[in-house]
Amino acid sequence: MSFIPGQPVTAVVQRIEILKLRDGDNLILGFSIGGGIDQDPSQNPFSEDKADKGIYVTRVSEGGPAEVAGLRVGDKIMQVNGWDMTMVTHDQARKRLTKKKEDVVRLLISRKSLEEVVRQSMMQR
């Protein structure tokens, strides 16, 4: 998904619901993130557009809640529990994901393979 100023943005998204694991006072999601508007986008290995300051999944723990829910390395997080994640700092994203009062995290993610499937199906018409 690339962004062209002045043009509408289209994204193919998928909903993923992650049930956090409790470990004492800690809630475990089983994944790590990178990116944010305060980070250097040229260091993001998952972005086609090196100006993209989105939040991306950088690691998924094997057998953890995120993997069980279907999250993958390289997924771009568009929303967390209804909150827009397209223009947030890395710390803001981390805080949204790790709220102690929420046992479930509902993500809206964009994945390159999803976009490719839609693109191919549209070309076959």
The other form holds:
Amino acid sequence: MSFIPGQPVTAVVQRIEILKLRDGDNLILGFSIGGGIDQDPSQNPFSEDKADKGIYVTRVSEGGPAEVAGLRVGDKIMQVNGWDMTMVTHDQARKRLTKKKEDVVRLLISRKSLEEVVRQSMMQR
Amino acid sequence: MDNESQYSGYSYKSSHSRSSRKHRRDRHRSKSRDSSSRGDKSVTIQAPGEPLLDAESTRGDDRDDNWGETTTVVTGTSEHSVSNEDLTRASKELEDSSPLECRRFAGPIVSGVLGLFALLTPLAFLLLPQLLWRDSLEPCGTPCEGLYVSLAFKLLVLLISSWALFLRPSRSTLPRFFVFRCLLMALVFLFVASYWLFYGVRVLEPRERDYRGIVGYAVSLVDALLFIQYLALVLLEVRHLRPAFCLKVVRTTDGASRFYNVGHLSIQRAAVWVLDHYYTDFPVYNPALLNLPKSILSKKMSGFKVYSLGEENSTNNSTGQSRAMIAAAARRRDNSHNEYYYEEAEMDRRVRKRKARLVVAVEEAFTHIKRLQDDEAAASPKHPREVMDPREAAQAIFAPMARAMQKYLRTTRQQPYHSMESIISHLQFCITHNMTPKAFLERYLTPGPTMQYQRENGRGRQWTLVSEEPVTAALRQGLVFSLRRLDFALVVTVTPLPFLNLGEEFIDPKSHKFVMRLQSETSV
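For the form predicted together with the partner chain instead of the form predicted alone, what are the coordinates?
Full assembly next; the chain just shown is listed first.
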């Protein structure tokens, strides 16, 4: 998950599809996010690179749609429904996730363990 | 014989076993009376039958047992401290009785005479024509009077400023002449002499009649003297004020050190400056506080005895032996640092205990007396209390604290500096000025500067300036000189103050802005 400034970001990602749960008038996904380009990246406990200003999953509520779909704490969200999440402010990220007209969000998330699994499987080959 | 040498004094030296040492020595001496017996401090060679030394040092058979008692052995701390006290007292008396030196006053007297001569010269210039050829002088009106007034004021200014700047009792005699002062005195002398010369040739000889010219001549001399005085002011006083060097002063006996900033001085003047500050800054030199207790150091000495087997090369052997002993002692595991640590801790505890007792005793003693207010004496005639003056009051309350004070002074080895008389007079002083017990004790709890213990005498202190450069040389980097007294010395090292490169940075007062560090978490 390293990035070279000016080059496109390459990462191993997993596709996760979350169905929003309707709770009265709200649509909830069941997780919390932290991070953004307007936030302080050094306080992020999940990132490897403490200058990484991406959006990270900080909490996943038990039994919620996110957990059911396979989202884990510490995942970095790269895309939401095709929208890039690596260079957004915190508020923009929240808005992209909570659009009232969408019932389903398709996320691309990257995780450190994913990279290791892929590397190991490539080595075994 | 060789077995005997093992039992000589050193290898069993400890403060407790002196008696057992004596017995061992006696035992061995009784075995070998006709051989050379080596004792601890005295050398007595007993050849069989024939006494070589005088009657006192030969010991017969029956007096062997008393040998230990009649030998002087340096025992422990008590005799040692007494002998140190005697020494310092003797040295102090020595310097007290040194005669008042006339050398101290020679310099000021010479310069005073010269200054007086220079001041009276213009007046002489003015008066001589009047006295000698008054009738043939041209009358001189208003311009002369103006010159008279200015002459008078300039002389007054010269007089006052010379008095203020130069006529001060000198506080030190320097080993060599003070270069700038000599230069200035020579300059003044030269000036005045050349003016007199010209005066004699141009005025007295031809009996000059232009009086205004003579007055102008005198005024020019006074102007020149004023400028010389300005030069003297700059050279002697002002140049030394701006700091240029940093002096590090270390006392050789206990390592007390201070740093001072001085200007451009010669070595001897810097020495005087350092001594001025030594008397007020350095804690007083207490010879009793110096050494590690003998019990710790002596254990290191009791080491190995080196025996040479075979060859007789004596000179090589001694250095080889000592080196071998030192190497062996260094390799041996040595616990004296442990003892030193515990001894220090024990000493601290003892001092603190005595100090606590002293403070309590003094506080309690001070509660026994009270200052009598004026109205109280009249208002309460039915309780007549004995009214005392400060001396009696001090003596009255000294008794309960005397013992605690004496014990405390003895523990901190300060008892030679404070006699009972001095304590009572200090107590009287404190009572008179309404001081609290803590203020009274301030003098005894911390060792003050040497100034505090000086006795008033006009003889002065004798210091020796030791330096590799001539003492009139100016200070420069890396110079080292020392000021020696009888029992200790001050070593002074000179380093120049660093050149300061001061830069500038302007901060706009509006540029102080802050943002919060955000760390929000939103649940979606």
